[in-house]
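One chain comes next, on its own, written out as structure tokens in the form predicted alone.
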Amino acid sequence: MKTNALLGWLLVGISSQVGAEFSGNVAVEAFLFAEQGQFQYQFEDNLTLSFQPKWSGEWNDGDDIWSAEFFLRADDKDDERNHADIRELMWLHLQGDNEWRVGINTMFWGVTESQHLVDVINQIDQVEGIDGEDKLGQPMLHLKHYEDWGVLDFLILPGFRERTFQAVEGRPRTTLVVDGDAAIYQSSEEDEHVDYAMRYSHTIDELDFGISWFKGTNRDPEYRISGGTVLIPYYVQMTQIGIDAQLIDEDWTWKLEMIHRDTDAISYEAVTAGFEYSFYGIYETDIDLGTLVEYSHDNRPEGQRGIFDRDLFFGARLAFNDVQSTELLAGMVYDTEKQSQSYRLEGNRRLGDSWKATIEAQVFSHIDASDILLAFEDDDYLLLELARFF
């Protein structure tokens, strides 16, 4: 937390200095639980205030860049979310075909929406939420070249971050609470081991493709039991082809993501695919409505697999194209093999220039006794977010 404040604080210096762009937000954030929580310790509802800051600046003519977005949360019940990372501190440097990136970054690869399978260069900061859209910054020194045939990406990352979890009053949360500081590891540099990721895309008319290959610390942890009572992560070894790929076709866009993932203990395949199909001025309105269809599928054995491994996403997507930027996507989640089912809405609008209002509610229905979500079942929650953006 100094660091950070540190950092902060020297960026504003040189903000005042080289002309730096400053922006961010300030939010206050509500949670409300439909049900009193199945664990001894949880709560209800809570509090939570966060800040993110976002500098940037430019000289050589713009062929260097420099970058810095902080984020901070404290919150007034679950002590893990009460934490502070780096998104980004990054050096970009443009020489031709070439982009230079020195520093901490967020990326993002994928296509789909129900989950992301190729995407594996930064860690999740789980405490922030439960769809693995938060992740944590990532030390990098990323090389894109830019071809005629396509662009290339190579990217080695020193350190490797450790996943966020909810403290034992945390919602939702295990039913063993998780020890994040007891973390354990395969490779004996433990989080100081290097790992190597490099990708292929292109586009070819209406196909967007992308091939990767990665080599490192899994950033999804396995788990050990330590007493009886606390669950340990273990961090693997692993190597993973992926490949993801989008076709618009008209109204039509098609999605499809795959992994082929290696580690001592298994070798695997999953496979998550669908379409978007989209709908424009819906009874002549300048609202466009987007229906989504995504099915999962991941070959382990029972016991191994993660969430999404028979399961079938629907959703709609709302765009109401209005001067206040209003947007709606609902979608459900339906096990094929257990019968589980778990709602998702989310929403957010633009309140004048500067205030933007955010929506998120979550159900679980039905869920299995052998469910990894039933330690959830209880979880239902409405999520509330104001934030100023300046």
Contents of the next structure:
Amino acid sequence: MKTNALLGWLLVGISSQVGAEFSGNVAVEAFLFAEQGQFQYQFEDNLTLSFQPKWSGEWNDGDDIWSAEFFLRADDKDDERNHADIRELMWLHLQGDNEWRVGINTMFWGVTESQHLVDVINQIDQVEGIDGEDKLGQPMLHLKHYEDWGVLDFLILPGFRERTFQAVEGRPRTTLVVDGDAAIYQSSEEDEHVDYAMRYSHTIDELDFGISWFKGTNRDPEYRISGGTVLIPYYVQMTQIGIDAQLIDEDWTWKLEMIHRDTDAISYEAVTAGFEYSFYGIYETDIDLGTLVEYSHDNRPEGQRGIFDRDLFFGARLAFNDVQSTELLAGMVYDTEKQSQSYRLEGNRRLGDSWKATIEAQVFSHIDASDILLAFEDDDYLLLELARFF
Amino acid sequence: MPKILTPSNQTRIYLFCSFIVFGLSAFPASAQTAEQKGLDIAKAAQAYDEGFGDFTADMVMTLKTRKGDTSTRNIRIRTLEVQGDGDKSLSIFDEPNDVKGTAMLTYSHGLEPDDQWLYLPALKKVKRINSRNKSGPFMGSTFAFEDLSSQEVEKYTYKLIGEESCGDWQCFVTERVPAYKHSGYTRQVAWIDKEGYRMMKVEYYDRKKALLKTLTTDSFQQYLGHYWRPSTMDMINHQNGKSTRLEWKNYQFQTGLSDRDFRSQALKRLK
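Starting from the form predicted alone shown above, please give the structure in the form predicted in complex with the partner chain.
The next block holds the full complex; its first chain is the one shown before.
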């Protein structure tokens, strides 16, 4: 924690010296659980601090841009969550129809709401959230090339980032604690394996789509039991072809993500598809309501599948369109085979000019004894965050 | 035996026909319908503004509640003129701080729905958004998306309903009925000055045909010796007492922007 704070002030100091654009936020987060943890040592509630500073600058009339973004979390109770990461530290060079990027970057591919199948470039910063939207910075050499017939992305990804896992005190976590540092690899090059990715994407009228290819270390590990007490992540090599598409038709927005993934042990397909239907200005107010339905399918054999294997997602998104930009997203995931259900609520609202309050609640109910989510059964939580932006 | 045509009838018809023919050729303007005149004014206004190429400007948006509480948004605007279609436009948000780095890209298209993308810096994600919600408020203000979008001639049907002085100028008063789908308005009344086609004032009537909002523009500056742009725009909502002021600063024309600067995937690199 002390190193984090020290690093933070050091960064602020540096930025004031080089005269770059500075922005970011500081946030305090309260994690409140409804029940005691299932497992020994798990905390009951937690109060933590995070700091996310960003800098950027340009030269050569804006043809060269550098940018940096760091993330620091000070967590007294879960030592694995007490961490820092470089989300971005990059040099971007514009050259006609090419954009060259060298350094550490975070990117997002895909369109669906309930899970992100196609988005495989960055490792997940899992201690920051189970929705996969917090990601660790990935070292890369990235060329984006524009043509009239679409956009091509070429990525060389040297250096692998290991997923973060909660400590024994952390919540929610798997039954056996994962020892992320003890990770093992299929490739003898371990975390130095160089991965490659490409993507073609294009917009045709109301349709946006992308076709992507990735060859390298799967960011999503398998697990091996070690000594009967801990899980060890096992990162295998994979080749993945992904398709993502979104089509807007009047009030409907149709979304699709599909992957075909090949590893030595298994070759399989997974899909998430659905729609968002929007009602604008409901009941003669300024409030917009979006209703979301998505279905996920994974054709691996039982026992080897992910969480979203035969799952339906229902969601409602409310945008109040008020001065405070109040938003609310409520979602429910229903496992059509095991009947497990989990509910999630996310909301946020600006307070004054520079503050923002966020609420997040998650409820796991009717979790089937064979479901992966069983370990989270007693981890219904309420998360409150107050952030100051600058 | 019924008289189909008496000599007097024939004379009258002849006179009537000749009046039309004579009238159309000798006094074209006076025989034009109010609709035709309204359309001609809209076309002339569009023609007057053609050829600006591109511009950049800074916009300060101040939202005011009925009680007088205010909040501010700072947005940088970049617009590229597109021949034969609606303009391309970029809005980059600098304030409030929590939306800093958010950017919105719009390709507007007359009657067809606009193409719109949003860049969300927190997720580092470019998201195509549904532009069908034209009547929704922009950033919690009294401006709706449709009030700020590119004003193509075909977006409305027109009618000239009068001419009167407006401040120091003489104005056409035209009525515009949105021809695009999903508008929040049944009609608008616009005051346009005869000299530089400056939009001085617009009244917006809601779906119940009641007066909803009034836009007044002020402090016009002329750029490149031709193009007029207002320095302030005030939009008052008469029904809820809220108002929004837009202040435009640092207008620069023909800055060399091109299609390259208006690509959806280039939103990520904006700083």
